[in-house]
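Coming up is one lone chain in structure tokens, specifically the form predicted on its own.
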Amino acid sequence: MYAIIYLKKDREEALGRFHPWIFSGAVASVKGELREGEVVEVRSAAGNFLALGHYQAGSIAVRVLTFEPCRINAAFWFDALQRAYRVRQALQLTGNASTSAYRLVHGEGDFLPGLVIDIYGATAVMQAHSAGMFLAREEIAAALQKIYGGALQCIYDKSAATVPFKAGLAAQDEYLLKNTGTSGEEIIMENGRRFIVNWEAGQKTGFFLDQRDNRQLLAQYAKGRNVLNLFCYTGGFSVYALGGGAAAVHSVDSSPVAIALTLRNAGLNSAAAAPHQAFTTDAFEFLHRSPCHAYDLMIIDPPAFAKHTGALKNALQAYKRLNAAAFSKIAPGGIVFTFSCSQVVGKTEFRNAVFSAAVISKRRVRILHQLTQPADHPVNIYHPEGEYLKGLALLVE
């Protein structure tokens, strides 16, 4: 039996409407042993199922994983990640020859809350984002095992950044699945261009899988021009670039990881058509230096400003000078991809930051394109906060 949770009444509005969050505040009593990470059943006032779901302490106390009563066993994630591996079968991203990584499961996308898994090649990374995903980890690792079979040759978990600290867990990053010979770095194939990815010393999973069809965008407009690629990681925008055709393209990024990464992936398409070259700096230092009008199309894709809501007035700052700076450097009829990943930031504040950064550099701009994540990193309508990604194609004159 699972310990129950109650809720204060008329406090289960939410999930009427299949919210799958539930708040501490809404917390009236509870009926049995509450332990981190555990699955509890949750109930009205009135003592009515409402839904099952992983118990943490914190200001989000349940992450629902069902509105039906059942028990959540291996046949339980068996069939929650069957469903999305046929959501990315019905988009053709398993089995397609040009593209080899996607992601299998987006948290509450997938209804499966505090859960990423993203899969490259032979290789499926986990990055469980609360309790009870990582105590739950081995058998999700086992309902891969029977979805892909042979095809899947290791799982790793990479959950010791993002499991909660104060849940104690002490979680470390490891194998549960490993094919004789994995080196930690395999070459993957996106949309026919080639990439390294290393999901044990890269950042989150390895690599950035929510920026696919952006930077299909991006490389049809490439083609003679001169692009700077700010925040640039591993050089996946860089590449795309190369290959649509640009004169020029210059990358940028602090880390002389990422840094050799980019020019490795660079390397490994063959793009050296063009002169490439990769700079270790900081990225609102470069852009102040370089002259005006030396490139015409530039990618802002910055990491996450703000990752919680006391931070949001600094990163509303940062977009908008960033972007300002951006709009001022750019040669007449330049295009600007700027982006933020920042889930606390959303569409309409994020525009906002970007209509002041216009206003401020006095340049006609307009929008080309309204941005945002891949299908294979789905929105639950009912959880709109799961929209991150926000970006904007803009022409500046």
Given for the second form:
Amino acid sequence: MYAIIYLKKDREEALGRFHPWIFSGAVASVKGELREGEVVEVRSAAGNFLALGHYQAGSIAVRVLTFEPCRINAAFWFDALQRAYRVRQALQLTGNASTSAYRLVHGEGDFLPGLVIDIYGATAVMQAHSAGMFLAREEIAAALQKIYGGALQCIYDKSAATVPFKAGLAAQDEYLLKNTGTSGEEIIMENGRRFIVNWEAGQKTGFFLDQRDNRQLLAQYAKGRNVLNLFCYTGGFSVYALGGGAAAVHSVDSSPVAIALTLRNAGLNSAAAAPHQAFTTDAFEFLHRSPCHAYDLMIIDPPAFAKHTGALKNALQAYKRLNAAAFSKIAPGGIVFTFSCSQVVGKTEFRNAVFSAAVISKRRVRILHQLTQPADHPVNIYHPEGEYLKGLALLVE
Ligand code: SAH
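Which structure goes with the form predicted in complex with S-adenosyl-L-homocysteine (SAH), now that we have seen the form predicted on its own?
Every component of the complex follows; first up is the chain already shown.
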């Protein structure tokens, strides 16, 4: 039997709107013993069933797995992952000859709060952001094997850095399945372009799949342009710019590992012969030192400047500064692809920061495209916080 959490009468309303989080302040009482990461049943003050979810100490006490009474067992995980798989099938991401990497599970967006699973060819990389998903990792891996069969050669759990340390779980990155011949990295295809993904050494699960559609759009604007890709990581945008016929591409990242991968990826797609140079340095500095009008296509895709609401004000200042510098430097008629991946920075706040940047630069700036995350990173309508990637493609005269 699961432990039972009874909610305060005036705090039941959020669950009625299917929000997947229950905050600790909403808990009135508990029957049974609460254990970190274990499944709990949530009931109304009157004792009616409301949901099942993973319990965790902290401000989010329960992450809801289902609003239907059921058992959280092998069949539950299989059904949940199968549903996620069917969505990716509908998106034509499975069995796709030109794109072999996609997100299978996007946390709350797939009704599985705390779980991320990315597919890189024959490898699945999972990341638990909650104690509950970490404890369920073997069951999740078993469900993955059942769905993919022999098409899956490797399952890597990369939760050491993301499982909440407070839970006291000794998480180590480890293989839950490793067939012979798997090496820690794989060459994946994205829209016909090739990328090395190293899930052991890479950031997050190894590759930023969330920019797939935006990279494709960028390629359409690249022809004949001088491109600056700031915060390039593995060089995703650089490879597309080269493929799109850019005159020259400069890639910048502060991480030497990222720059090494960028150079390897540019080499892998070297049919595009335009000159490419990569710089291991601070993006703010690089932009500051670069001559005026040297570039006419810029990509600005920084890491999340705000990880929590307390950091919001400084983050907005940083977005403003960075974009103002880009607008001041770009050649007339240039295009800026600018992004924020901070979950706590809303679409409107980001746009206002970019607006302030435009005012500072005194350039004529127009929005050509409003960008977001691709469909394999779905947003649960009851959890609008899940819409984390915001971007604008701007024409700067
Ligand atoms: N655009 C990339 C993803 C960017 S992730 C893609 O399409 O895959 C953010 C990157 O910013 C990371 O690679 C990180 O190493 C880099 N970074 C963080 N702070 C930086 C700084 N101050 N200057 C340059 N790069 C930085």
